[in-house]
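The form predicted on its own is given below as one chain in structure tokens.
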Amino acid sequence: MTTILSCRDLVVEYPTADGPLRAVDRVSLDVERGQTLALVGESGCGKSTLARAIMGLASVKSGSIKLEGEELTGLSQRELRKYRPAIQMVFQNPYGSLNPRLSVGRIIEEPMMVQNIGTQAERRKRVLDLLDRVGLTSEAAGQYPHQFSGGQRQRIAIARALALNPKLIVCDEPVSALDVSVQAQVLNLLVELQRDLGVSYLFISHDLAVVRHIAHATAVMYLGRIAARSNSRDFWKSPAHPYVRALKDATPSMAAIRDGTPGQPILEGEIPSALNPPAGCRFSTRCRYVVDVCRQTEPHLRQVTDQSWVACHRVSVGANGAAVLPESELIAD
């Protein structure tokens, strides 16, 4: 499988009154050609930073962001725009990220105006067929963002993503302020449209069951960094970070849903300041099987199966040789 995007012991910082905010600290992770990664964990934690780090809206303190296998970091605005028709991005709010004064149309050509790509006749031919794929009229060309649906609204930003055939999207919290039935349908555009035309995605959401079904690998952010990644499938069949059990236990299954059951109780405790992180594992200070290890160094990204990194010293492989954790120890409540 090809890796279309890798990024390498990134880190971003932000300067505050008390110091620098390390908002990404050494991430690693990999989006393969024509699948999805999922980016999850709690609001705050570093995922959006992350994005924009990786679209070059952010600024890189160190740290490799290669595209296809060319170097994005240290690039400035002129150099990276030519690599600018091969990622775009979905932002959050459909209802901030679109120009409330320009048509849909010219907000569908506007990349392509940008990168002198065809001529006005073309471009406009083009805004046709992106509108009609993402389930538009073509009346829709003439009118304004006032006049759709938040649902609508995100179908004219992915149509504007599109436009310039890129290779990956960065899909940031997408679907997030839609309603769940429109949410559906938003998904389903984007599964139907990585069939259809290769696209990868790189998927944040702090949302696991938004993420169940359109996920290919799933890696899990907490205060910055990386506690696991793994495909999909062991994820939801087998997760052994305890912070990923804990999302799991607290995401209600499709059936809970149905009959109106919630899922456990979500984790107890506030996300440590990034100002100013408890040492050892970030996570210690809310984990119910941390031990004097736990609190004294930090774990590191280590692979536990074939498909599943953690960063957790309690984590170990099975007889079955799946990854498990010490339910026998566990910490009392």
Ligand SMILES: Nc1ncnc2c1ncn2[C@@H]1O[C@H](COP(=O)(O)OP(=O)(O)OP(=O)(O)O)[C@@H](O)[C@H]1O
Given for the second form:
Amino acid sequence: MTTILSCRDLVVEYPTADGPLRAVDRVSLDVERGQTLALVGESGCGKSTLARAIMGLASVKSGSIKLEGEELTGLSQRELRKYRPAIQMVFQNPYGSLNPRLSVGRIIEEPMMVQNIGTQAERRKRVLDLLDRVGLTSEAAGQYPHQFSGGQRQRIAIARALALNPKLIVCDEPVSALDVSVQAQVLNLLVELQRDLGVSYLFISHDLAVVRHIAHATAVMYLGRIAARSNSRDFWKSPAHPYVRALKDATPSMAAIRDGTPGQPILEGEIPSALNPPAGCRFSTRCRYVVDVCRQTEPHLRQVTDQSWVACHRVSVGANGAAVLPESELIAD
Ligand SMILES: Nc1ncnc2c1ncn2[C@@H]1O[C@H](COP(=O)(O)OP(=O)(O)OP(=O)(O)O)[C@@H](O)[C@H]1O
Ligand code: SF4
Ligand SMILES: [Mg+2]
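Please supply the coordinates for the form predicted together with this ligand, as a counterpart to the form predicted on its own shown previously.
Full complex below, order starting with the chain above.
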């Protein structure tokens, strides 16, 4: 497998009136060629900040971001230009991310114009090819974003992202604003494009149900840190980390979503502030398995099975080789 993107010990901070807010704290992850790495976690855990850092839009305090082995951190904006076509982004809001004053054809053509690619006739032809690839007709080129539904707008955003033949598309909650039925169509399109073009995705979502069927590997973030990651599609069958388990319990099944059955209550307890994270394990204030050591020592990611890594003191490997948590949950204080 070839690694397209690799982050190592990445730290991103925002200056705030109360001091630096560390939104991404020593995060390491890899995206393989032609595969999808899902990045999952609750609101505010640092997903979009990580995406912005990869796009060169947030300044990196320390650590490394490599695209096919080339270091991107520390490059000037001018030097970054060379790599820009290789990494594209699709945003959550298909309403805000398309310029309402430009025709759809022009929106999709724009990245090629900026990069001085092809003649105008060649670019126009490419626009029609791209529209066809994302399931829109050629008439769409002359129309404007407001004439399209949310799902169609996201198709336009995907066509624009594909225009420069990127190696990686960072998708930041690309279907969260869409109806459930439309979500599945856009997800299917992304999977189809990956199969045909070999593009890699870093797919960000707060919703496990969304990533479950498209991710080859999954990383779960909590308060700026990676709590667990797995290279297996079976990750969700045996979620050994207490946070992953809680997230999964709070996620309705696809069938329940279709039937409109509500899921379990979401995770209890407030997410602590990233300005002042808990000592030891960051999840300790909400964890049903917490013991004293959790509040004192930060658990580091360690490999527990062939395919999975968890940052938790209490996960062990069971007799069948699977990662397990103790039978008894709460240890009384
Ligand atoms: N420009 C900023 N200045 C200061 N703090 C910020 C800024 N942008 C984000 N943050 C903080 O950084 C942390 C991570 O935010 P981020 O937007 O990366 O989270 P997220 O996982 O993408 O959340 P969501 O699911 O809501 O999109 C949060 O505590 C947030 O309040
Ligand atoms: S280290 Fe402790 S507090 Fe953290 S997830 Fe594991 S059991 Fe829970
Ligand atoms: Mg976000």
